[in-house]
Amino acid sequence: MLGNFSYKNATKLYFGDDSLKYLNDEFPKYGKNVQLIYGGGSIKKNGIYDQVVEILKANGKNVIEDAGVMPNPTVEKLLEGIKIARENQVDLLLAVGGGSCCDYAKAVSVSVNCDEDPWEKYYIRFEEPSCEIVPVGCILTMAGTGSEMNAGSVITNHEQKLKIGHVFGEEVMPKFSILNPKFTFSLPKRQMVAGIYDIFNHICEQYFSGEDDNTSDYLAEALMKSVVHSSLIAIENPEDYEARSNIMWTATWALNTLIAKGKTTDWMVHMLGQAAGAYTDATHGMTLSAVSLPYYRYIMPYGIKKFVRFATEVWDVCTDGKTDEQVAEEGLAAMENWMKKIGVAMSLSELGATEDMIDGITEATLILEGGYKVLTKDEVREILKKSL
């Protein structure tokens, strides 16, 4: 039986090749001072950071500069935006980048108002925000995370090794999303593949919890689909606007809240990704990948019957003369096949963890209840060993 649930997406999304000139309609919304939030600078060299700042400039902003957010966003980074913030009154954040500025710039908008530590009220605590806050707009160079679409940021403390997401409430999310599938065209193929395994994820996460047939399973299925075909085309023409455009709307459906809807959601293997993120700062698609086939292969007994439908729907498996469980561990070795093929992490080694880490990672580890088996700390230490 579907869940009892109410839905609501308060982002617009201007999705194309054409999509930048409608800042032209969303920047008149807001005052005067707008803080511009990038990475390392890539979208200087590719020509996104002049076409956004001449925007900006022909709309009467005053441009506050708040480069250099990292892949992992950090506390430091987190307090530093805020600082900006503060200094100079700004009416709106703008983040142009992949998922870790949507990230860092949600992060930002319940913190600036906020007379607490934001680590320990939003990260330890998880509490909402009681203050005003600073709205959020995200032009988008990475397709992945689907955080131009939702009220989720992520966070690493590097001091107490722990990187940790809050979903805030639905008036966190990006009032506005730009999603023009050629500014992702210049994104190394490492962090496109990366990317596009975390989408893969976040679907998963949503659709291995609960037994019944419901439809946001079918479009679980689905978009699961789309991810495999697109990906295929991606790594072998990372200019295809079809492939890239299919990659990047796929991402945004994945994780703006809709397939969550009626499930419980598992999200252990983000649990444990972002752990093991803690210790070696690893690209994140990556921690997922290296990960996910231990993690599934532990607890598909306790969800056969899903297993199996994600072998036939997904893979296409033959079920002839085989066991549900035979059919199961075909699903996820046509799974494991395509991750190599798309030539993601296949283990923490790979991204530098050690057996030294493991105590501290699982310890990291936090465990949720939504999935098919609710871990214990040693089953998360045999997973993660597994996982090196």
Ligand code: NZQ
The other form holds:
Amino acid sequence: MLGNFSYKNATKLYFGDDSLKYLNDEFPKYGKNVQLIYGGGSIKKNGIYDQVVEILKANGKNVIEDAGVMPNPTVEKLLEGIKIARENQVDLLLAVGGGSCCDYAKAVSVSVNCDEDPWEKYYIRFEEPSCEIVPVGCILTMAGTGSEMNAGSVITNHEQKLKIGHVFGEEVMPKFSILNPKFTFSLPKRQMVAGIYDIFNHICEQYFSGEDDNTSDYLAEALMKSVVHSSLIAIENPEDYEARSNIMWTATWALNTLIAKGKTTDWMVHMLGQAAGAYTDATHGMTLSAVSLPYYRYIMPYGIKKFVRFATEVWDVCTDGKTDEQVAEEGLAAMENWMKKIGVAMSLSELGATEDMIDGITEATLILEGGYKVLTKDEVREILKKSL
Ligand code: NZQ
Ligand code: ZN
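Alternative state: the form predicted in complex with 5,6-dihydroxy-NADP (NZQ), after the form predicted alone:
Below: every chain and molecule of the assembly, starting with the one above.
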């Protein structure tokens, strides 16, 4: 049965190869001081930085630089960003980059006017903001996380060896996001495919749960087919606008809260991947690909009907003369072939994880209850060992 829910998405999107110009519509809505958040410098190399700064200046903004947001942003960097925002009394946090910049901007947004330790408050105690939130805008340069249209924010604490995401309420979603598929053309192939797998897995996390007839599952299948199709074109020709634009749009729909409505969700691949990420600092999408097959093969018997549906609807597996188990396994084998074809990491050891980290990663894995099987810590350990 479709469960009860409310639905609102608070982010205004501007999509397309001319979308940057819509900053001129958005900037007048905010005050003068804009904290320009970006990463390690890719936006300077590909020219996006200059274009954005020109529009900021034309709109009479004071540009306050906040560079160096690393992939998997850290709690130390978050504290630095909060300090910059406070000292400059910023009116808008403008993230230009991938999920890391966008997540970081949200974390700063809920912390600027809050006296408490943001790590403890939001990422350990999972409290909601009780202070004024500074608005966030996003100019996306990498498709994958969906951060451009959701309220998720993932922060890494290397000292505590924890990588934790908080999904805030709609008030934390970016007020606007600019999605220009051409901005993703300069991504290194490894990052492109990590993003593609991230998209695919976001859909899986919301698909492999429940046994009811839910519209969200049909939407999920369509999104999965689209991302698989476009990925095969994009790895051959990264500048294929049609493929890259479909990938960008799919990423947004994969995690903008819609396909989770009215159903339970799993998210255990992300919990395993994030814990592995806390130990290896590896690229997010790659941590997911490394643990996915051992996880899905393990839970398959508990959700066999959905795995059969996955095989037939997404991978066109023929059922003639086969048991449900054979069909389900063929579906996962098809997924494995696709993963190898696009070139994602197939094991945690490729990402620098070692046997002696397994106990720690097991400990750092949060166990969630929405999927087909609530794992025990021993099962987590076994899946991680198989992922090595
Ligand atoms: O630092 P710069 O120079 O920007 O380089 C980045 C970075 O090295 C580079 N890059 C991005 N766009 C580029 C580019 N290089 C060349 N050309 C471009 N156009 O790519 C690298 C990775 O960027 P990053 O932002 O880290 O990647 P992604 O978008 O995958 O974000 C990862 C973070 O988002 C979190 C992850 O855990 C991780 O911390 N997630 C956020 C979610 C959410 N908000 O809902 C959900 C996800 O499941 C995920 O957990
Ligand atoms: Zn993800």
